[in-house]
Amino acid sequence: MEHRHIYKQGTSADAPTLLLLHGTGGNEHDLVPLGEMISEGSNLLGVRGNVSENGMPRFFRRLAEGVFDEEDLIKRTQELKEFIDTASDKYGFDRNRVVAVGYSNGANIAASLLFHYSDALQGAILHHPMVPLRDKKLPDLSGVPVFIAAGKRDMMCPPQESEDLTTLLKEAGAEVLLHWEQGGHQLSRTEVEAAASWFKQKFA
């Protein structure tokens, strides 16, 4: 399924393409500055979610705050994977070298890509994610690098969610770094800088 999106050609043929996934109410442009901070040479693919909640774009429906519509999540995750496949053909980037950068709702759908497909992402940077699905057997994620940024006073995404997600990904073989901030659900400059430093170690 088509998504509204933007694509910015990068300057480095060696850098992975960054898949930018916004939070609730955001759009395909929101995380472009974030992507440029993390990897200035990467192609940037900013995607808008296809679900509307009171006029606010999201990547999948929820039944209440923190309660996901799991059937819709699974469907939208598949649609997003197919969109990335199509975009790689359209824009000519290496499909095997895509790293997701997601915030909140965008981080949740990025985590869902990892939960469903061993080959959807080369890695992921997840800002304030939750566990997308409980009781799901994960694919083999051996060696897939994942950075998780979490807030110790995050009311939208309790710390336990980040710890549980870290555990589940590690059990599937992923290499996870969990970075803690003292604040809440907002994106902080320090966590973006930490993500950029981590990215350079893993993908330089």
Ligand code: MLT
Contents of the next structure:
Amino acid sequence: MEHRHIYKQGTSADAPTLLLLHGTGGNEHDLVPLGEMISEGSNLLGVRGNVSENGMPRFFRRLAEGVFDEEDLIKRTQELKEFIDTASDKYGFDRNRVVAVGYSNGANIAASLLFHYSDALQGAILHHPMVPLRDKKLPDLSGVPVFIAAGKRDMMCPPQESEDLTTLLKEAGAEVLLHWEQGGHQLSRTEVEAAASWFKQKFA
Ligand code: MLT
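In place of the form predicted alone, output the structure of the form predicted together with ligand MLT.
Next comes the full complex, this chain leading.
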């Protein structure tokens, strides 16, 4: 399934391509400045979610705030994976070197990609994610680097969610760094700086 998207070719052939996934109400352009801060030379693939909630783009439906439509989530996760495959053929980037950068709803679908496939992503930066699905057996994620940024006062995503997500990913073999901010659900400059230095350690 097609997604509205933008693709910006990077300057470094060795850097992974960043898959940019916005929060509720965002679009394919939102995380471009973030992507540039995290990895200057990377190709950037900014994607818009195909679901509309009262005109606000999202990557999957929800029944209420924080309560996901799991059937839709599973279907949209597969669609997004297929979209990345197609985009890699179209633009010629290395399909095995795609790192997701997601915020909120975008972080949740990125986490869902990790929950469903061992090879959809080379790594992921998740800003304020939740556990996308409970009671799911995860694929083998041995050595997959994941950075999670969470807020101690995040009402949308309570600290326990971030702890649970970290545990589930680690149990599947992923190498997870959980970074705490004192604030709420907003994306802060300090967490983006922490993500950027983590990225350099893992991928430079
Ligand atoms: C979600 O629905 O994915 C979460 O509640 C976060 C958000 O509102 O984007």
